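Consider the single chain below, provided in structure tokens and representing the form predicted alone.
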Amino acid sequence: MTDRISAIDPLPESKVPAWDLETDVIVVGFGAAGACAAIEASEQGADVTLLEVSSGSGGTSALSSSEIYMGGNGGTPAQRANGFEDTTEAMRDYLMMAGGPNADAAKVALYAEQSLAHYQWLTSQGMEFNTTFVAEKTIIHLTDDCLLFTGSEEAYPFNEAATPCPRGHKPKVEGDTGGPYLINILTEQVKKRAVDIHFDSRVRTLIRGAQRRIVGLVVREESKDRYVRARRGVVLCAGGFAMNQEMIKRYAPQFLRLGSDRAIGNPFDDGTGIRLGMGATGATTNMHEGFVSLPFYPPANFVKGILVNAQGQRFINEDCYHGRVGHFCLRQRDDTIYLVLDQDLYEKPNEYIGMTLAGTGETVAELEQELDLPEKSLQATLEVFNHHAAQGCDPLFGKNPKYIKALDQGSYAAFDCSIGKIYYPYFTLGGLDTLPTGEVLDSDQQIIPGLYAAGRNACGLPRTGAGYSSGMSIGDATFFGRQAGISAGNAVPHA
């Protein structure tokens, strides 16, 4: 049985016995990360391959909403619209903290700066965007509305270290179908290109030659061996590896907790085009990081509520991005997670996270019986959030003043937000360690030469669950993809 988990070595050059195909870039995954590094690496002036294991484009990006974490530079139109003034250097400074203690300075650099840039190129590219503003707490709209805030931007402890601006950018379409129209505008612009496309191919292994040089793969297509040779480069951006148990199993384990039902991905998220660049030497970095959601609104008022753990105690601001709630969920010591409200915030919750009513009472006293918590821990909780709610702060915390209120008013009721018994979807963070040039480093942070990576192939702009906000793999993907294409397309081609 094949070990699912090891690293695929690459195929030395010399038992190559005839090349099937020869061409200057190959691209690993028809994503958005695979279509925008097949696009620039096409405008570069090379011949471009794109391979993919599906019967078409779209990867984990066509199940997306598309939005995307743009900004700096002044604004963009939507931001510029609403009078929001975004510096490059509060983009940065929100992205360095978003990123966590191993955020990649130089990749969110570049990125802050040319993130404008990458807006008016994705306009270019025939995406659309309106320039109207939802204030509201929300995750999913279902409106063709434009800028949104996506992350923890106004939420502390962000909020003291770059001054908040919404950046997520939905594309112009209505519904939850952003992924698709982006898709389907990138393929349609990979197909204006000389890109030779291939569906229903699985690369099986890269191929190695002198001073650890990639010069290209093995593809199983029609179930053949092609042996493929890259003058210039490969570049992988075949996904992620939520879908691979065993490889969550020994890398992030704490995601069993959730079930791999919970899984956000395409089937072929298995951490492949991972195990290729590892099979290089290339390194990897953040592998035991992910993104899991707590989505426990809308309603927006259910951030005004407190949530807290197995022994009645808060253990996050809850106005903060669902993401980063979910990481702490997921720290607690248990799985019990409830949701206290009191009459006035009490509404029905959103039916699609299976969220349902876990207990009420007349006092905080008889809610916190009937939850089985701990004799007056509920109590003491609430006393103390309710003393400085009434003086609008929260020096536990620092929820944001604009959702604090005291709960205090008639009876009281908590939704069961217990992991294992309402949604908590999740996604892998983990990859190789690349250059924001896309090229793969190995454990010694030397370039392998031949070697690109980007989208969840490669660790990019969001690398931890606690600072994700929606929009950065996105926005990673594009971006990052064209610079691996860029580079790899001017790439001195080997002999």
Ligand SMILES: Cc1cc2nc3c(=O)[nH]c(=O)nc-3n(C[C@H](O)[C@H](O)[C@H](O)COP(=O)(O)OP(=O)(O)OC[C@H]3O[C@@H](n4cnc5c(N)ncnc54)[C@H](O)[C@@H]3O)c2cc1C
Second form
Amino acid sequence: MTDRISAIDPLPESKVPAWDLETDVIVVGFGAAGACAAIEASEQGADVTLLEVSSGSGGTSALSSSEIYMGGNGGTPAQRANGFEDTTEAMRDYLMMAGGPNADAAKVALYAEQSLAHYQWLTSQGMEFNTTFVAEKTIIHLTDDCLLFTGSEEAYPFNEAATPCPRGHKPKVEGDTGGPYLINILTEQVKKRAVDIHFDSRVRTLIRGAQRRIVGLVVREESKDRYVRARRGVVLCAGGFAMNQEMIKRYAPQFLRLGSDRAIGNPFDDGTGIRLGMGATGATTNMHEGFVSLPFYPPANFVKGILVNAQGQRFINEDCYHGRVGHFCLRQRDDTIYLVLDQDLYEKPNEYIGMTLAGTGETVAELEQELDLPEKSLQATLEVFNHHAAQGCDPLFGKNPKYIKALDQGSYAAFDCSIGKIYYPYFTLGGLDTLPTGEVLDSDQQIIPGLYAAGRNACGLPRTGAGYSSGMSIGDATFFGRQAGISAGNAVPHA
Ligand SMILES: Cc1cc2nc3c(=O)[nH]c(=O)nc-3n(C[C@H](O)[C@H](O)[C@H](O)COP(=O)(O)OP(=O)(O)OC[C@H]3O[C@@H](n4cnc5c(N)ncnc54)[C@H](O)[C@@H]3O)c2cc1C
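The form predicted in complex with the ligand, contrasted with the form predicted alone above:
Everything in the complex follows now, all chains and molecules, and the chain you saw is the first one.
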């Protein structure tokens, strides 16, 4: 029996009984990255075959809100309409900090430079965006408004590294329906081109020729293995591995604390594409990283409260993006996390995350006792916080003055945000190491001929939970999916 973790070794070309199908470019996976790769490879004049394991297009991309991270270059229409003259440098600086110590400078530079052109490409495919701005701090709005801050741009330390600018673009659709909207448009665009689409087709193995070149793959269709030859290249766009708990255990075990039912994505986010690339000697990077969210706001006022751990200590500036907050919650020693509010800030929380009242108190001491926190811990935390808040600052964590308020009005309440008790969704960010062109690299940083990857199958723009911002994944999947399609479509065919 094969395991669900190891590299999937390629089949030597010499063992192919006969080619069932020949094409220029094979794209594996019909989500956002695969669709964009197929469109662009076809635009280069290549014959393209698109293989998708499920019975329709979409993948995790169809489940998403399709917020897309775009800007720089003086601003997108929505940014400019709202007075944000975004610069490419500011966008690049933000993305570099968001990418953490292993940020990919080449990918960041290309993405920032071409972000406006990418916006125009998406609209040329049929996507529409309004030019309206949602100023209130929220996660996803249900109107068809467009622009919002979807990261930690205004929060410390990002606001010191780059001029803050909102870059999250929600398409012009009501409700949380951006993903289906994006996928319907991209699917129509793929269908308009000479792309041979196969559904219910599970890619099992790559095929390796001379000089370790990837020359095709084995796909299971109608209970039979078919051997498909790719003259120019194979583009892996088969998603991440959030749904493979064995891979999570090996590579990103911190997420096991959240429970397997907290992984979000489609059932085929099982890491097959990454393992196919590993078998072809592809290196992986940032496999331990993932997006994890504590969606404790809206209401926006909750951001003015403080989050404390089991020791009654703050550990983050609460105005950060909810994914950065989630990342830091997971770094606390114990699972206990409370959101502490005073009477001024108290409102009913969002029902869907399951946040319940953990305790109340006429005084901080009473609340501390009710929460079973070490004596004086919460009292000391609030004393220090309120002392500085009275002067509009937070020297400990650098919270933006916009969200600072002394917690000193009336009685106190704490909501339970503990790990294991409320909704902390997560997905993975690690994947194959690639160049901006989508070419897959081995552990010596050498290109593996004939092999490309994009989207969550690769490690692209979003690299850390600490710096994740909504829109980076769909931005990355669509943009670098296109780059991989262009590269494979223009590759010199092998003999
Ligand atoms: C609820 C939710 C909301 C999100 N909202 C946003 C958002 O607003 N903005 C944002 O930037 N990101 C968002 N994300 C993240 C984003 O959706 C994903 O990172 C992104 O869609 C990944 O795109 P992809 O093309 O790499 O993978 P996918 O869209 O998952 O496509 C991969 C495809 O490969 C197929 N496949 C897998 N294995 C095989 C195989 N062996 N053979 C053939 N086919 C195979 C799968 O069936 C799938 O169709 C969200 C994620 C979730 C879960």
